[in-house]
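One chain is shown next in structure tokens, namely the form predicted alone.
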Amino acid sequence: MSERTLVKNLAALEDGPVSVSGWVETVRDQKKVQFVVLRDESGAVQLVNPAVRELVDDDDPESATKLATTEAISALAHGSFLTVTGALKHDERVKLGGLEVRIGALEVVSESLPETPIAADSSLDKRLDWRFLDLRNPKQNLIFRVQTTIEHAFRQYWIDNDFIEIHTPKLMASASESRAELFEVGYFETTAYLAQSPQFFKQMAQPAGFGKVFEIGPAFRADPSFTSRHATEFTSVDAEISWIESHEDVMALHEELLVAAFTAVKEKHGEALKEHFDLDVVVPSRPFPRIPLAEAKRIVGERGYEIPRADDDMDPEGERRIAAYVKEEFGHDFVFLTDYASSIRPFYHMRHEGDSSLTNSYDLIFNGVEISTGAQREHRVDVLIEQAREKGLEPEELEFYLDFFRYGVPPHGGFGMGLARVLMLLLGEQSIRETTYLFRGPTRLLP
């Protein structure tokens, strides 16, 4: 590999020889001097070349080389990839970083077509068609650097707290909760299903004695939804822990994890996020506010909004309104809505002792949007069977899962959280299409 210097590292170098590689962002081809803004994955730098428009001496090799370089720069198309060797010079008059590279030699590694198919004002859908070009934008690049920092902070927290990382299968013999929203795939002589979540498998780790587990991996929902927060394939952040007393223990874990992630993002990307997103990262204080769902419904009702649902759930507008209330009353961007009705929760959520109409569960709302569901799980096999039947599920179809509980299992609970939603809401973006590397929805399978 050549001795390439990243743009972000140029400022620390003294004036002198340097080699940089990247793609052409702009070219200013003036009569006497040429300027090229070269961008790589870390930043942009100005390249400068004194233009030679004609040969002074036909026998002068140096003059011929300078003419060839000038002509090559004049022919450069936006997006072409270059390697340039030259002389680094610090000059405070240069607006772009206070330095420039005087071109000595230029190699066009890969030419670009002269007209790009997207522009700064292209629609999101058009930009997604040409995602590899869209991602050259420094703002888009930053999204995935922030994502990397978040995931690293999650893992660091988990490792520091003695969690085990697992990788669960995404091909399942039966549904994890119900047959709704499942993708069926042919599997030799039978049918398999793409996993909606690692729920059953991360629970399996509890009787296995793992204690605390986590996974960051893909999940699939055959949901024909076109909202800004839904996808048919998404990255799910999951954790499950043993020996809990209630869902309160899961919420405490959830808080600590997010505080660790937001702290890391603020420390590493605070300045860049201010520049590109006009965003000041706020690390949430603990504990996050907690409001039982019934009380949250009462609050939004008193504030003039009646939830137009026939079931016992909260709708997206209700979530926005309760989040606005929490922001006003507590100055907090997060709120746990707790104690959901058993009628709208999966069969494996533990129900309140003495009130089976409620569950030991929660949804976590961030900036008005639900990003996660968590709960204490039911670990008594006889109760699980009864609750499954209440949901219209046949215990015979769940035998592999029910077996987990027939040989001893500790009280446990956990959560699943959508990574792209967290990013979307943190960065103030309007759609998870912006915060998903390659989005998949009902009408998008390419690129």
Given for the second form:
Protein chains: 2
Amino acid sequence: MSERTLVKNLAALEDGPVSVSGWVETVRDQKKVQFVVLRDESGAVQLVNPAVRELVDDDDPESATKLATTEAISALAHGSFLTVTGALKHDERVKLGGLEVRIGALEVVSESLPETPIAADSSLDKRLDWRFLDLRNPKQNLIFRVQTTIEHAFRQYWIDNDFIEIHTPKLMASASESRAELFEVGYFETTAYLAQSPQFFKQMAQPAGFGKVFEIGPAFRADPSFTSRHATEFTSVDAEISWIESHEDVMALHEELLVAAFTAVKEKHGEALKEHFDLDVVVPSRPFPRIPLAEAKRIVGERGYEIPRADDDMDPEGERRIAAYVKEEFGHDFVFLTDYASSIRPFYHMRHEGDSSLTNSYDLIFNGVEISTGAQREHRVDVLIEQAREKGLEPEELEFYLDFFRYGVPPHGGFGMGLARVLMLLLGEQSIRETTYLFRGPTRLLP
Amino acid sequence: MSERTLVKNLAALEDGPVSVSGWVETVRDQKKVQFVVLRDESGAVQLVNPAVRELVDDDDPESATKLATTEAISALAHGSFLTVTGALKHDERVKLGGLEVRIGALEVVSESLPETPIAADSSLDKRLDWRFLDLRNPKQNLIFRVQTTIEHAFRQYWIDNDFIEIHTPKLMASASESRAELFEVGYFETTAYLAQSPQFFKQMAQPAGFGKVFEIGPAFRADPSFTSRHATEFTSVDAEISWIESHEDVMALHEELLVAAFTAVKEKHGEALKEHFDLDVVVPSRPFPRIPLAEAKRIVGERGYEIPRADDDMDPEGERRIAAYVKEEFGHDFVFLTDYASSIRPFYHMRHEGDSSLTNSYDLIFNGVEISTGAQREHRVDVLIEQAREKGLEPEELEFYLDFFRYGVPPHGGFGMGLARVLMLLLGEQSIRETTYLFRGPTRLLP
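For comparison with the form predicted alone, provide the form predicted in complex with a further copy of the same chain.
The next block holds the full complex; its first chain is the one shown before.
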């Protein structure tokens, strides 16, 4: 590797020779002195060069070099990647980090075209067209550092608690959720479908005796909607555990994971999030509030909102309102809405003993938006078949899945959570397009 | 959660009441005493019950309970899931862990069908049909615990070294490797393709200024082959880093990752791997041997093997032979074959300065089989376009990718590695079908 110093590590160095590499963020080409702000993956630093505008002494090679450097800086395009060796100088008058690098030698490693196709005020759609340039913004860079920290905190929790990591296949012979939002794939002599979730296969780990499993991986929904919360391909965070007594055990796991993640984010990125997002990370307290869905609907109704839906579900506005209520009443950013009606839950959710109209399930709402669904699963194969039939599914098509329940299976449950939604809501972003590395939607397949 | 004790934790407990949950591995139903081996995700334990074959005293409820328990054990199907409360008793005469649980109460939580469809001697294909039963074998369970440890060690290394985790889209508008092995997906009004690798998008992180990135995720190849090393969907371990000087920097990263992973596996699973695989994990020493491909071909030729290929590539037998040579000469299980001919490398591999017939690339061979390809990438857009053309690609179709190189990009490189292959070779398994949670091949899409 080249012996460059990351910009964030400059502050700890004493004055003296350094080498930095990154891209040109701004150039201020004044008559007597030139300033370049160079950014790398860790931060930005001011480079400074006393301008030498003409050759003073034909025979002085140093003078020629200085002229060449000055001219190179004048010609720099925004975005070009440079390696600069020079002298680090701490100087508290320099606004940017209280230090600068006096340019000795400057090498343009990779030149940018002169016109940058996006600007700070470009539309989101245009920025996504040029996502690789958009991501140079330190704010966007921070989003994916936060994502990295969240995922690692989840995984560290799972590892510490003896979970097994699985990679379930994304090519399936049937739908896992609904036939309505399925992508079809030509698969040799037959047709495959892209997994809408790892649901069936993370459940398979339970009769397989894996006990506790997790997966972070892609899921696909041929969903023609254009909301700020939906994508046709998204990263799903999944866990599934054996020997639960109810969905309460799943919620307890879910809480612990989120507390671990938010604690890690606050510790590692608290300052940067304050700077770039004006955000104070709040680590949620446990237990998160829990409200049965029917009660939540009653509450928002009493507060003057009539949910405009024919079915038993909450709508997004209702979710915002119940979250506002929870924030007022309990000062909490999260709420579990529990015990959803069987009519609006998939066939594999376990229903209440003694009241089959309700399920052992929940949605998790964060800052007013649903980020996750969890449930205890029905593990009794006869009940499962009956529930599938009732939902209009043909048990014959699900034989491979139903087999999982015929040779013994422990009671189990789990959740699936959209990673980009968690990030969006944590950071107060307006769209998951901002918190997805490369968004995929009905009209976006590029870059 | 139910208050069960994991089997592996019984040894540390004193004699006394316990509750265990798991599935029935064997039943020995003797006249006077019954033995059940119960397995859970952590191990197996012997349960013992003095048989009560008839009701001694009609009025004694305890006697009735004992008769019922005896009859329940006699009726147990292999595989049924139980919860047993009873008395833990350490007894060194018990072969299985030196302890047993004397059954107090036994609950059949989930009953298995009486006939298990696979046995120890079932064919691999049949075992894969019933993968969830096959995975109950403690050896298979261990495979995925080792996988979990390997992945976590990789990620810990990446986190410690400031990498950003990315999730690149698996739905693409074009091929990323070759048009020959592409899965097509109907995508709203157009056609998408499943990503054959995250190549283009992990490279995108470089002009985006992410510096160092990693991803572990699925990749898809519509490869009609049926070898023990190929799958149509596999888990790819990918990293890509900026500011390298050559592929040597990528190899250095690659070595460090593997050493971290093997160290973690040895520490966490050394004993279990000895028991189940008769394996002594060897942590490889650094640096791994490096041999230019041309020299490797000369060496195997001198040792009597003529490579039966018209192109410049090595064949699998050649890889086995060069690995055998390396093992003899250097006592090493790994070897980097370097400097592959441009003719057999993708257009985006950087070529030698001054000799465009060779690339800055390598394959990593482990125990005689290729597990990974790495390279420095060509980051000069004009050279890249020329190399694409030379390979018969239309630069017009690659515009979105070529744009990544037009606004400045640091020199960079990386590798992609097949996770199931690493596991297969580490464990001495004969097929990646054994080390893939759910294998996908031309004729296998189920379960």
